[in-house]
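We begin with a single chain expressed as structure tokens, specifically the form predicted on its own.
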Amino acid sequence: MTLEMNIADQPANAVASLPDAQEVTEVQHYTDRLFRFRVTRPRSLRFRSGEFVMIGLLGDNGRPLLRAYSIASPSWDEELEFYSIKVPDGPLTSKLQHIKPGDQIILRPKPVGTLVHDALLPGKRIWFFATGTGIAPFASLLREPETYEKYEKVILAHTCRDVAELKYGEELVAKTLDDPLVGEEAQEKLLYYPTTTRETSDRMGRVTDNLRSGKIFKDLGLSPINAEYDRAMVCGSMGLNLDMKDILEGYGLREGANSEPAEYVIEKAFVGDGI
């Protein structure tokens, strides 16, 4: 039995009978490594922009195969969007990448996470630092009105290997600037800083290197990070998390949490989780 038949005929039908089943409404593939999809939203689900939930499919043994996914849609959206990597041998994404509209996935409606406004002290500028699919929680926060109510500047820094991998972020920013709810404020406050590390593009380099050299501040015409008024959120690989922790604390920022807000937060739920 082919993988496509397995997803279309067995897990999808079996998942539909589960209480946490949601229907896939849209799928878009960007590269052979990246795709996004939208699903129906449970009526009872309430979440803060930036949080994640557990989603997945039934495994070959009939048991749910789940992993943490940031909700890429804002808290007010009628549907839920997710942005995913494809791993050929990944227990979940090797199957999940074949979903299509009308299929069912499992969604456990218990949102949690540290990339939320409540985990940060008040400030003037908010920095979103992401690599790859780490942009997902910021896709939610960029379209959240609270983001623009709290900050005078909103800076999204997204680093990928190749230009094609920046497409999701480019579409996100374009939609945000044209959004009827936050578009006007985003046009005044939002700055977008995409970079590539392998393929030649208008802006090159790891965001960590561009922070250490000061290039990012020069490119954006901004003053360096200051703990008095700058706040930051980080979502990416373990390497990014560790490097950003050193960089931000070098600027005097302290790591915060829901229970103890401070100047920056890092999402650790996706590091080494196996997909």
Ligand code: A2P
Contents of the next structure:
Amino acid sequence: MTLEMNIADQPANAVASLPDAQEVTEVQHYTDRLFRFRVTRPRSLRFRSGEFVMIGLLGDNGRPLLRAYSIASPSWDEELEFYSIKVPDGPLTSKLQHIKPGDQIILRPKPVGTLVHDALLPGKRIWFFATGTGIAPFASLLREPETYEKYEKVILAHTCRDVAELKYGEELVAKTLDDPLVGEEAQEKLLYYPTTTRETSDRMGRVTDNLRSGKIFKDLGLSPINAEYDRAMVCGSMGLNLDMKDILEGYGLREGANSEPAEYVIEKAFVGDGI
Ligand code: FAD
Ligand code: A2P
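What would the structure be for the form predicted in complex with ligand A2P, rather than the form predicted on its own?
Time for the whole complex; same chain goes first.
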């Protein structure tokens, strides 16, 4: 039996009978490492833009195989969007990458997370720093009206290995600028700073290096980060998160949490060293 038959036949039917089943409505593949998909939204699910939930399929043993996923759609959207890695031997994503519209996935409707507006003190500029699939929570926050109500400038910095991996972010920014709800404000306030590290492009380099050298401020025409009015959210690999923590704390920003808001918040885009 091929892997595709596994997904199309066995888990889809088996998952459909579970209380937490949701139907896949759309799938788009970007590269052999990345894809996005949309699913129906449980009626009872309320979440704050930036939070994550557990989603998955049935494993070979018939038990739910769940992983944390940031919701990439805003809290007002009728459906839920996710942006996913494909790990070749990954227990979940080696199967999840084969889902098609009409298939069912498991979604536990218990959203949590630290990348939320409530975890930050008021400020003037909000910086979203992401690498790879770490852009997912910011895809939600970028289309959230509260983001533009709270800040005068919204800066999305996204670093990927190559140009093809930036496409999801490019489409997201184009959709945001054209959005009936936030488009007008985004046109005034949103700045987008995509960079690549392994393929030549218009903008290159790790965001951490561009911060340390000051290049990012020069390129965007902005003053350097200042703890008085700058707020930041970070989502990437463990390496990025640790480096960003160091950089932001060097500017005097303190790490916040839901229970104790401060100037920046951080969340792992995945557990592990990368692939
Ligand atoms: P796993 O056994 O989970 O992972 C195998 C290895 O693959 C890991 O050790 C790591 O080295 C690598 N890896 C896993 N996920 C990624 C990734 N996203 N990018 C690069 N390398 C990775 N993943 C998403 O694709 N989209 C999300 O929105 C997302 N949100 C997350 C939010 C949180 C809070 C956490 C903790 C993780 C999130 N993840 C996300 C990672 C996700 O939970 C799974 O690890 C991923 O789906 C791979 O599952 P797997 O079972 O195939 O492999
Ligand atoms: P690099 O190519 O120099 O490793 P990945 O796809 O492996 O998750 O990486 C996504 C992007 O994050 C890559 O461009 C990678 O750059 C970058 N990156 C990885 N680690 C760090 C880090 N510690 N600081 C800044 N950027 C990082």
